[in-house]
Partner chain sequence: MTFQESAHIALQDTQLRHNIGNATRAIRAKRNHVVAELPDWQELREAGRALKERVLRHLDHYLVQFEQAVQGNGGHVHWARDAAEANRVVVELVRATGVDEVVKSKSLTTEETRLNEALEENGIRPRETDLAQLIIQLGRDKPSHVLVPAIHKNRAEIRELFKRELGIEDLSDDPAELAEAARRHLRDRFLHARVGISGGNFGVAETGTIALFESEGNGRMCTTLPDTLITVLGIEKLIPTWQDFEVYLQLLPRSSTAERMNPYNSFWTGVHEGDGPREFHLVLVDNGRTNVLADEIGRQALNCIRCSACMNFCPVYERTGGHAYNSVYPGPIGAILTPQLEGLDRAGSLPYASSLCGACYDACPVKIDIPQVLVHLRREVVKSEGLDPEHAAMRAMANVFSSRRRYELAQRLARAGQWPLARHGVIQHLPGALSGWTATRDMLPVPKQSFRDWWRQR
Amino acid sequence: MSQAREEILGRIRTALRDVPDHEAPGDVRVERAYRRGSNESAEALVARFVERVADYRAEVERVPGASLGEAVARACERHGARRLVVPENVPAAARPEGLDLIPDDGLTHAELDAVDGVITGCAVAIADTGTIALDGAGDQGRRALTLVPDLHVCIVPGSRIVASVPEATARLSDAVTAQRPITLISGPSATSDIELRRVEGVHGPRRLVVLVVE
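With the form predicted alone in mind, show the structure of this chain by itself.
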């Protein structure tokens, strides 16, 4: 055992030495007095989310609902994407004509790797962090859809933007209870090598387009 590990475990044992052996974690109530809610207007929340998610190098566009299909088409044209997989419940307004939109009927990873991108909705988005959460609902599909294709076009209704992480986790509680996987997205997939050079697309899409529907 390394010295660091011994030190860490020693501190844990010290912190727990006054805990009775019969006590279980559920016996002690933990106060979770996190800040919830916000006095900000819906416009302020949307503006902050757009600013934060753009900081992560996502392409962000605010679009009226009536123009959503045109915005999806423009994004796909910019990225040369013609063949995109689409989960079952993505609304018709987000399915422009002229694209080859492929339903997910259990596509293999190899088949997902052969498409140009994916169009999904989202469960909730967080203004404080610029994070988008997917919970595997019908307009988001299974997790592999947003990990394998290189382009992710994500539709974010303004009504699904909340101020903080605690508010978002509350909205995700049903999905957690149903044991659906939660995917948190803050910009395109990125990591850094040992010299801290940013490398995109290692663990997911290199390109993220966020369309905020107002």
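Just so it is clear, the structure is predicted and the values come from calculations on it, not from any experiment. Note that the rigid core is defined as the largest set of C-alphas that superpose within 1.5 Å between two forms. Numbering follows the first chain given and starts at 1. What changes on going to the form predicted in complex with the partner chain:
After superposition on the rigid core, the Cα atom of A66 is displaced by less than 2 Å between these two forms.
Core-superposed comparison between these two forms: the CA of D27 exceeds or equals a 2 Å shift.
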Second form
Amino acid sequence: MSQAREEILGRIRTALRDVPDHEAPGDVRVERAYRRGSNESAEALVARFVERVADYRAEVERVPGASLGEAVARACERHGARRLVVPENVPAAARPEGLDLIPDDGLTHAELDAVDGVITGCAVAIADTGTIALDGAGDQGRRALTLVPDLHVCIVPGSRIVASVPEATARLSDAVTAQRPITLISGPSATSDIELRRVEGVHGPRRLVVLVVE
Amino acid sequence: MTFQESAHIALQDTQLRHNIGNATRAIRAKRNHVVAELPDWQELREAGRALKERVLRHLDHYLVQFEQAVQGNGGHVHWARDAAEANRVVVELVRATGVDEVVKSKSLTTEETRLNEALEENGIRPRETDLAQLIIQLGRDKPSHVLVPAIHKNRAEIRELFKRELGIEDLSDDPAELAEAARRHLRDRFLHARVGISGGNFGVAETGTIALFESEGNGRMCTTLPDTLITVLGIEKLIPTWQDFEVYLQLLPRSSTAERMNPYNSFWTGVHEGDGPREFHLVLVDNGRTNVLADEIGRQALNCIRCSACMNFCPVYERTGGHAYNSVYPGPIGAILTPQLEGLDRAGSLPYASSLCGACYDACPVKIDIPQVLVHLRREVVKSEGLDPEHAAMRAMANVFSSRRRYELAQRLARAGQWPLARHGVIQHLPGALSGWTATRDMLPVPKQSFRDWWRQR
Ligand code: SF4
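Structure of the form predicted in complex with the partner chain, please, following the form predicted alone?
Starting with the chain above, the whole complex follows.
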């Protein structure tokens, strides 16, 4: 092992002389008195999620399952998107006719840059914060898909909305164990670096459309 | 230059003061609003503090666990004792890939080690990709705020800079148009980048997961698109388990950008077939952190999750801006962290860059008692300068009695046993010229509650 490693670990042990030898990490008390769950109705969760997504200047819409395809088509038309990349397991209901839907068979970055948008599902969504979480599962695809194109249409089944951050991290822990990358998305790409004026779409997608399916 | 000298210069700059004042006021108002939304904020703060304490008291254990997890996920781990070693490691890694340009997401740790200079000296061009960082890099400037590093530049100045440095003829000073110019400038570089360098907000000891929180998507670009990713992380950035994000994902965004959540939070666990870089290197940097760890009172500075709330709430920072601190970490946290990282002989004036008003402590999402550490460090400065501590305390006392507000603060500190002359809440003897008085009697103990406090509560 490297000399630097041994030296740093040695410095740490010297620095921590005040910590008794018999103390185990678990002996340092961590009080988890914060909220972990809730017993709100599904309707309340959806309503809060929708309200908070909209706060980020994302476009959000509640759609009945039967008209999902139309909603996707409308969103694409609004943004002039015709060619969209679609991960393998995005359901047929979310793939309207009339669009040029491209499977991701190892598209290069330049090829991805040339498509107008992407349609994905989501792993879990958080009502408290208006966040969607992607964990690389089959209906979400690899990270570059939701990063390079300009428009991201994300389909959120109502059943995947949880109230709080703790519930969401619990649901994502299997993906972490499986070493899958995770991305939490809260609104479109944004910066406030110039005079604190918020501007959307610096490097990631400029537009985020969230369709909550009931 | 000492803090006092540079602060004096900064105070003359009305434009700077105007920009910083506006920024901090706006962020404070927004932040109070989103924090008030969470009924369990205090419980979250306490958990956030305790988890960090657990990690710091057992840092050797957690680092070894973290190293094994990262390696188990196909990553490579490198250790660096100081800035020079960290830079050497990164330069070698970049060299091995044969490229002469890298894309970089904002990282305070690499600012601390001055990695960009080291890369340039070795013929490698670092491209900062965060908009503010790009503005700083193009202007050969220094960041003035942890969160909004170019807050001291207004739109007209940025427009001139972009026209000159990016060769754009026709450009308005509309922030949206300026951001668009940066996007166009960087897009190709992202798509063709072969090496990305990033910092990280957290490392999870149990799973080896790294987290990067950001807004623009440039962090995602740097950590996702290149073949090789090099992440530079201070050794104190660990948290025990994935579950602990249930705490920090609530504390950090609300304290930092005053949002319920920042636009992008990326988590990667080593390399993943078919998604993202094929090679992942993690550089763990000490660079003075073990010195901080050795100080039982100062150690808590390593809890810091770099949210910047303390500077937005600091009345001194609001008036001087970040440059006055001459430190990568400005504001109250810089005042306690930098002298500990770099040594009191180099940054010993920083612990005086505070009025001890306590606003930073109230704002801090991981409950770092900054005033306590400040007072402790001032005592250390006095010792290291070989000054007679009582003489120095006398100077401080004169300062205290010169204003009623400061006097009240001193009382409060004395009650907490933190005032340098107080023992158990009693001022046992006054120094210097006043010592004759306390030689024969104890000064009145500082009451548990001052009359003013008591009156206010009526
Ligand atoms: S000291 Fe606390 S408030 Fe200041 S930046 Fe660090 S975590 Fe935030």
